[in-house]
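Take a look at this single chain, the form predicted on its own, given in structure tokens.
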Amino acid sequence: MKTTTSDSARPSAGELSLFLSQYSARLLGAGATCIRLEKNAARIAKAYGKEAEISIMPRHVHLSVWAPGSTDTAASIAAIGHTAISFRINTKLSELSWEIADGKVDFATAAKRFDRIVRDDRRDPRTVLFLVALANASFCRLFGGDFIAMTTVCLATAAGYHLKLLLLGRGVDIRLTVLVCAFASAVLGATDTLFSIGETPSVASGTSVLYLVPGIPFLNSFSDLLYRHYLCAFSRFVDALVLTCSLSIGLCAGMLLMNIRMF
């Protein structure tokens, strides 16, 4: 049932700007587009009788909040953290904005819910690893790979993704991580060619690293471009391009090591 937010329960501009800046930074870090951020933040601000203006930069979010017709104004800046893309966090934070807009939660409860959402991103690494390996094997089949090639890609993906989790867990730079993982998967994916097994060894070699392609950053950069967030669009595109270059270097190095002709 929808409830109304009384004036006494509404946060001040300072409290709301701090909350929205952290909310926005976490939402962007989890892979949301700029347009989703603008809509969610405006929805939350309106629910508390405020207005918000957001300036989204590649690494920071500048946010101003004010109450129309009063001197209650505030501004906050939050850094966008380099966190893993999480559709769960994106969905839960968007749901939270709607619950606030519908008056289902007060500000104190919303702040607690926000902390719980960002701290409790529970994902079973083994389940994710299995699904990633299965998905990449499906890509191999999509490109015409036979059962042996699919099995090879599945194992190469599982090994590479496990290595990725280990390296990122130790704080290794994402670009170096992608390069190393692409190299490892490319070497394992080349076993079909090395031992002359299967009918489609080249498909196994080419698709063994597809799980590392930064598809979401490319899509987000295009979305930001459409909505005229040119700085964020360019930044995300360059980040995705650098990761693609790292992937390509690792793939080429692995194929050269296994003496596989690329052209």
Partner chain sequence: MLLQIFQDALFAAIAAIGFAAISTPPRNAYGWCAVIAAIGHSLRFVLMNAQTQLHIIPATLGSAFAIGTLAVFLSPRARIPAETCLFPALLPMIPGTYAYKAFGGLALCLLSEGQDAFGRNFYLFAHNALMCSCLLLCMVLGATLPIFLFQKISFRATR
Contents of the next structure:
Amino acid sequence: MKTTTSDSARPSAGELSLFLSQYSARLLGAGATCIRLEKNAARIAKAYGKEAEISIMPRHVHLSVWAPGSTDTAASIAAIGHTAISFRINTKLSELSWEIADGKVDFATAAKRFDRIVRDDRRDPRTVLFLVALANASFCRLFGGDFIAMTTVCLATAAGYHLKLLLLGRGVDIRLTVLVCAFASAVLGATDTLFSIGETPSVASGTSVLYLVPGIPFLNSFSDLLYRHYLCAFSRFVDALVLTCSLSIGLCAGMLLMNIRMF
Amino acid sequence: MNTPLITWGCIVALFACMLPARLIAANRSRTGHRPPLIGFGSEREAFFIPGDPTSRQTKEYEDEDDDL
Amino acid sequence: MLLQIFQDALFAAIAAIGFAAISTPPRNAYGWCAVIAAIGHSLRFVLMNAQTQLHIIPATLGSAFAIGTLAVFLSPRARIPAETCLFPALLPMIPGTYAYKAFGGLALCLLSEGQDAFGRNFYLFAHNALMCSCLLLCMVLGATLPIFLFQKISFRATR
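Any chance you could show the form predicted together with its partner chain after that form predicted on its own?
Everything in the complex follows now, all chains and molecules, and the chain you saw is the first one.
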């Protein structure tokens, strides 16, 4: 059964606009698609008897909220933060939108819950490092690599990802980080070729940098394209393209120094 | 010159140095702050004799002086 | 053949879990991501290797559609948005090698001397870039089509 919040607990258009702009900026920063954001924001606004229109720009979200049949209107803009993609935040914020829509939480509680969700983005870097190294080794296998190539890729990925965490933690630019990590992983991935070990050294060289490919931004950009959010799609695509370009420069430099012809 | 081998050696050496350093740093942060093995202390720390005024007491005296 | 399919599914599942970990999905999503990725990737393997011998583009489109459909119907059980298990499940199929080979081709184009060398490198760039774009488009098209078709289910998963 669909319920709406009682009049006394309803926020003004200004309060709701401020909340929704923060909510939208965080949801987009966490890597949600534009269609997801539109649905969630409209759902929350409707629960409080308001309507909302969002204009999603590459670096900002512009929100307009109004109560139908009254002069209670407000607009706000929020900057989309450069945060890491987090499906956990995406899921929790979507859950929150449904809880608001179903009248399970009032506005004050929702605002508190939002703060808690945003702050509670726990990451365990060591487990992630281990899983990423294992994943890239599996990827090497999918491309036909043997056990030695898998081991090389696993170590090259672990070293590269470790370097990535270190550099990002020190606030180094992401593009430079990707370039440096791709170079390091490419050089380490070329171990099999250098010492002539294993049957598939070329597979190890080629797959050692694949963990740096920005898969989710690429998928998000094409998803936005399908829903006609062309500006957002283009900006996400260019972001992903720049990272791929950095990756390729690092990889080519590594291959050049290791005297490997990949192409 | 064998460029590939030198490049590979440099990268491996870099990681070989980085890993123990990171492990030591992580271990230190987990066990809490430990005083360094060699370091410079203040004159008071070096020549302190039980009964000497502590820094807190010194401040109190200074406060009294101010009141005067 | 069965062993090969099983191997493909297993390694695709491990790859999906590992690459998903970078984007911090909720804990209960890992299992679903692995299952969906294993089914999708092994389906592509079958489509490309069996008697059908499909080209990589239609094979990717078909398996992406299967991944999308599974994600839409399984996400309400896990109470997670469809994209949370859909996108990580697609990650093992991301055409990463095509992407960096396209850039490599472009770099070689700029460095090449003579028409023949330039032509060969430009072919390398254009072929890989085109393949990469087409594969990404097919992946997203195939995977989001079920979300579009079953909007009521896919946008209510976290309710």
